[in-house]
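This document opens with one chain alone, in structure tokens, the form predicted alone.
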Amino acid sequence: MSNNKPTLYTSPSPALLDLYDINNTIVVIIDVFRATSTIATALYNGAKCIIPVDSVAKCIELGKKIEAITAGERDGKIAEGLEYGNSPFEYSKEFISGKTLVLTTTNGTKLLHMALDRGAGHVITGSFPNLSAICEYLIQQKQPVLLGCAAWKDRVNMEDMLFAGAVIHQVKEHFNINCDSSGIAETLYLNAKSDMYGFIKDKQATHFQRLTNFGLEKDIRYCLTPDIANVLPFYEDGKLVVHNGQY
């Protein structure tokens, strides 16, 4: 039976996004430190689409040709240029609601760019905010699947793991995974799922440092938070919006 399973591989960094096959398979952009958690809850809070870009120049060039809020961030802070940065915390009903927003990250919005680039199947957003949506969604599709990690500037990082560990956590029946660095991911999640701000904080890890240097720890704890921003964001079109089919 396990072999009318759709395949389900870890990608812990895009340095190695070109080991594995993606054509016609859905690819999950993993950056939970901050840009999926951000684009799940600018979604979830009405915003009309986002639109991730790669540089700094294309955000703020297309910004002024559709008038849309420009918004990213490099090296964890609000790049030069931009209107506004990368924490959820910004986006609010009452401020993103039937806006677009277009979005440039140091590592999220360039996975994204190199998944089309080296033809995936099609392309969705995750992070912890909007965990249910996503598991939901790859199980109900019976399509394969590459948990893509944002990593830090291709270095691996412990969040990103940490969350491709949690879907794996929820769907593993439904697949074939002969992956270590699934494996390796879902254990890491077993380790921590009970205090994960805790576990990150004990094992320093990288981002956590620093974005808590810059004063975030409100923005990490939301980030660790599960089905806060429940939607599942859909890249057609040059855009992402909120994927409306049933699970």
Given for the second form:
Protein chains: 2
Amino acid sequence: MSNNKPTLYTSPSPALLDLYDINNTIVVIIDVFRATSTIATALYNGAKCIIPVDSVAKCIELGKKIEAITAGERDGKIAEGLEYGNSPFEYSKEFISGKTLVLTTTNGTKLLHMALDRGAGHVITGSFPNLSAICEYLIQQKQPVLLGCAAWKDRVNMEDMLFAGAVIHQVKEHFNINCDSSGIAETLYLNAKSDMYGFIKDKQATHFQRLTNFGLEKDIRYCLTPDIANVLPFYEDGKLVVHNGQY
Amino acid sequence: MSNNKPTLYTSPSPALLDLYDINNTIVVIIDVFRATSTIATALYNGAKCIIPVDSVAKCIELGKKIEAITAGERDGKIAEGLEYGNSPFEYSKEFISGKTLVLTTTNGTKLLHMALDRGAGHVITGSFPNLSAICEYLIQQKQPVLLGCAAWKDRVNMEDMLFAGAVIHQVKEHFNINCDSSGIAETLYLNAKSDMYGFIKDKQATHFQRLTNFGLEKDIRYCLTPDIANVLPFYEDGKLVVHNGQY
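Now show the form predicted together with another copy of the chain, given that the preceding structure was the form predicted alone.
The next block holds the full complex; its first chain is the one shown before.
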């Protein structure tokens, strides 16, 4: 099994993150419904940067201090005290271009801070809207990778594993993958890829039901659409910015 | 989604067990390679009972005290100080009939004790060799179920998720399943069921490689064979015994 390829692992839940060494590792934060889909969209539509914070209180405080847009959700709804939610459709070019967004979400921003606290080499965020940007970056970097699923309150979810599987399917020839979670994720993706919306509907994915109850089918379809906001959100100096040019 | 069916959840790793309420719940301990395959086999071949313990020291001490057979493994090999290992082929009728076995393993017996400590309603153990016995019991009981994968040192593994998926596929009409891990497990099983050995070999499952390196292909094939040791190991008064008759 020894070769010169870097390793790739998948962590299906934040509660399993500690099992993986993430020093000198690129950690991809995955929260398909909807944090990392919204992050890609806001940056694609010209947001200056996104500041992820791990609590509503910090979001409100920082938003006031730097006069930024505050946004986020708890349990799928706009959190009390914040102006905007976690839907990619809220962040059109007209609205977000040139602005700074302070964002907090139930699972995605929490995992991002866990990865930073544990000394991740680099942190990027991915979802179907920026699938190709993620894959190209990982292939170019030739560094160890951890695909970190944000899950739902630590319970493994379908859509984040699906995205991990999509990445693995595209990049696997470039990595040494000795990780059953990765094999499971890829199998899941291969079953779903011809109709991802139909797959997660048919499998009664819990988050699908949660969002559908809020009337958010449109968000679900968007978050599962590859490459419609194809930028690479890269964490640097406390902010997520678009990583341009030579990686 | 409301109906009168009991719930069923899948915990893919012992590190996720705390996310599930297991009071008044039947917990199925799953450690396909090889603890729960070996437990089914030893009981099928007439072992009086199996006493699962969570450390090698306890195994040695108790084995001496009650003059039982001591067995177990650490990292896939017979643990130092114990007489026998964790291969189902060690427990033939000639050898084990009428005897008591004290057993400790890397993952399976650890999870079993976690489930007991957290107040599980009932604890049973399952693997492919006793698949039908497990499914029949779960359908008859009409109680909440948690399928608990033993995993490998908390990392999710292919074979335990496969078995969870096999159970789900057989019992799902009788349960209310609102759990993405269960949907993932069933998808995995549906991909694998026509050739489970080929599937986990092709997917380079980590435990497949580990056992193959020890020359244990025969064990792998056995542990993936449905219903060749079709008993129901039931935990009662500190021991696993065969549950007979009316459940």
